[in-house]
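Form predicted alone, single chain, as structure tokens, below.
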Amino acid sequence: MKLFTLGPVEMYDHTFEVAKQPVPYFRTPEFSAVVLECEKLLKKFAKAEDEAKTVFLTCSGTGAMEATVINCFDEKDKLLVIDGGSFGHRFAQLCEIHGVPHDVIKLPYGTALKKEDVYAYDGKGYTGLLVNIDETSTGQLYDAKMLSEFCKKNGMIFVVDAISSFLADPINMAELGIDALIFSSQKSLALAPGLSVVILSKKMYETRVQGKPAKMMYFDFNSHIDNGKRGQTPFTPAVRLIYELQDMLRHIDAEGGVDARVEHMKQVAADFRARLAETKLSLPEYPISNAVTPLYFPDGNAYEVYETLKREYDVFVTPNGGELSKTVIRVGHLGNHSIEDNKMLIELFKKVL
């Protein structure tokens, strides 16, 4: 089986050698080493503020997103939601769910963010901006620097979903002024679902979190970055994965850190893309992140395409769903890719097609 799809993606030996292990316990000096060496690694890595506050939670991704509304805004704020996609869309549906006044930028597929259509909001007392900063639905990567600007001046909370982009694309959160930088484990750490991270900014955590009655329990920050203080969490973590993600992190880290991770990441997902004038597939005109290459099928063909490469060949790539499932495949370049790994996958798009 070949994965080029975007969660969980192709791994890495060496995780799999992590992974055979027995779990051991966990209320430890030994594991609370490790929780801390990967908390100062992945601050390392999101290049964020030294006094940043990383929270480590048992779930998917979208429990991070929903954790993040819960413990940093409430009925009093005013938020805007970038609604480019069904990941877009779940933010404006966590702040529905939870009673959190916002409004959503609507972007139907195939249209580029623009500055115009982030600034007509300007000056209108939004309080904070969310945004899935590669929307994984399209590929589309927004402009982190323009949106960061746009809340600087504003005087917005900056919440970036860097859930597939994280490792992908170029992330500097101490620079960028993002209050809160959520991923997960399964995306472009190439470990199994699990494993959900929340890196605040040392304004989100004394202006927003601190000292704020829990809504609820297990995803209260609070009781979190208390017990990350001894590297442990308040409840039952992810311990084989967090194992894993110390390795995985070791080894980005010797092999020259996060800027070579983001550029192998680049070369990759250019090589294919330029392979693409081989086949009659052709991709959008916004930007895309290195993450991901979405790929239109003019036939309306693209669900027949991704069956038969499952079923013929054991080689995985992402279907969308809903009205884009005939035209629209997501390919993945996360994880453990090479580019002979794109030669294969062009000639059986070839071959398919």
The other form holds:
2 protein chains.
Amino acid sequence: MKLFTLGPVEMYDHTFEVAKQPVPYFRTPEFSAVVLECEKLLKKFAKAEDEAKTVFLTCSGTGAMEATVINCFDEKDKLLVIDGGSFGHRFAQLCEIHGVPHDVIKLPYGTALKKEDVYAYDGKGYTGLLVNIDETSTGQLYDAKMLSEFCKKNGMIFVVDAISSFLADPINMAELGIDALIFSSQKSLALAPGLSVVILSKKMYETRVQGKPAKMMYFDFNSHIDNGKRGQTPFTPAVRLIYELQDMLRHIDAEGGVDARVEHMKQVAADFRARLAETKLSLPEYPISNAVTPLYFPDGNAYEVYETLKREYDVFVTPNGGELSKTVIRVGHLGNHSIEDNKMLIELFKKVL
Amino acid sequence: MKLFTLGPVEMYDHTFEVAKQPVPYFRTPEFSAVVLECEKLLKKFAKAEDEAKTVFLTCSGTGAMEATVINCFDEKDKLLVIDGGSFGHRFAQLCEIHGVPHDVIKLPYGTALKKEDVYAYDGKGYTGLLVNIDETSTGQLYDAKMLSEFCKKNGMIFVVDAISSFLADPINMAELGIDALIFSSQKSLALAPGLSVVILSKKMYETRVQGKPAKMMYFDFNSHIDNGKRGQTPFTPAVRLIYELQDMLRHIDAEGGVDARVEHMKQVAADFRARLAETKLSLPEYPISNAVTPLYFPDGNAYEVYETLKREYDVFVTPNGGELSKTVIRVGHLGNHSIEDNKMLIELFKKVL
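Other form of same protein, the form predicted together with a further copy of the same chain, not the form predicted alone:
Full complex below, order starting with the chain above.
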């Protein structure tokens, strides 16, 4: 089995070594030390300020998105949501459900987000911006620097769901002034699903979280942050995933840290894209993340190719839903992938097309 | 390492075999079949009616308790909550946070819930009852039959958090008229933490869930039930835990099913309790679950014993918090435990006391 999917992704052998161990009791100083080490390394890799707060949630990425909306915004806000695919649309739906006033920048499929799309909302009293910096459903990587400058100019809270982008594309929480960075275990961290993380800026914590009454118990950031001071969580965490996380972060740190990891991802993605010249598949015109290559199938047989690769070769690419299922599949580069894997997949595409 | 804790618990070798496998892509008919098999076996073991609905949530037990309160109750309800320990108290807090009117039957520590405590609320317009059938913080096993009759007499919704009781004590959802049964992966199922399940009665689904607008996205029962029809979840589930669950349920089924499993748990717990005569430790006077034996330490050295067992023998019992930390520890029997383990722990108690 070989996964070119977007979560779960192709995992590393050292993760399996951790996964097969007994799961220990966790209300101990030993487990607290593991949590605190994970926090330290995650903040280092996110290039977060020292005073940033880390919240470990046992949930999917959507749970972490919803937790952020619930904890950090309310009916007095006026948010801007980049809706360029199903995950951006989900942020808008979350604002809707929780009664947070918002407007949406809706991008038709295939179009890049431009500076003027965003600056049309300049100086109009928006209090925050929500973006999936790599819109995983299309692979579009938005311009974090441009969005950061817009937020700074307008004094807006800047929420970045980096679920597939963290460790795949460059990100610098402190420099970009990101107030919440969201990601999950089953993407670039290449672990099993079930753990999500939200890193909050000092500003976000002090102005929007600290001292606020809980709107719900399970996702309450204050109880997570308070328990987190001693390396614990308010409720039973995904203990095994925390151990896998520690192991993975140590490996990344030992292999040159986040910059080396992102550089590796860039090389793998660039290599794959260069090899597409051997096929009749083509790339979109918008900027794309190192996490994923969306491929256009001119003959409308994208879903058949997905099914053939799965059935005949036990190789999984990521199909699209709805109208795009015939013309687009996404090739994920996250996790344990090499240039050799790219060669193999390109050969398979040539064979089945 | 040997765990007599209450989650994570001592796991089985066959679970480690599943845990070390690569986690596959899950939007496939193959994964759907796994989910549907888990649903079928869980309903069988819970003795649920055929039309019961199963919700798989990626969260802790508290998340599942909160999801049930959010989805099934609102400000028009008047609930009764059995608060006989920290988990019962949590149900009351959840009602408070979500604006669900409720009254609390508060049990002082060490006292059994009696029929008259409950019938004091008879005929007073209560719409539902929330109970942790084994209050895990004390080990008290409430009388499910008595509570069931009270709910039936009063036409009340009956919510049972069976987090540590499911598969350890007898339960029959259909006969008892339980409308929501809640449990998690890291208790009697002996898997890693991170997966919780809520089984809803047909009545609960049709009168309190179906067609209701979502109050939140991540825990919305309707989207889970709709996706569940084809064996899927609305968001990335704890894929690896679902495979571990399938494996565990198959093992239980092959070894005589839920009744054989509960009988085994009963024997292990009874054996341990009989051996206490060799020590000066004593049992509480209230009825207790097969899941856990709370032990009273007359010399006030309970926490020291916990620490000594951990440090010297790598054996973990479950300490209590607050005032009880000196006098009470809990010995969990959930998971992979035998009579030999009981003998070993009793010998250790005799040695360190």
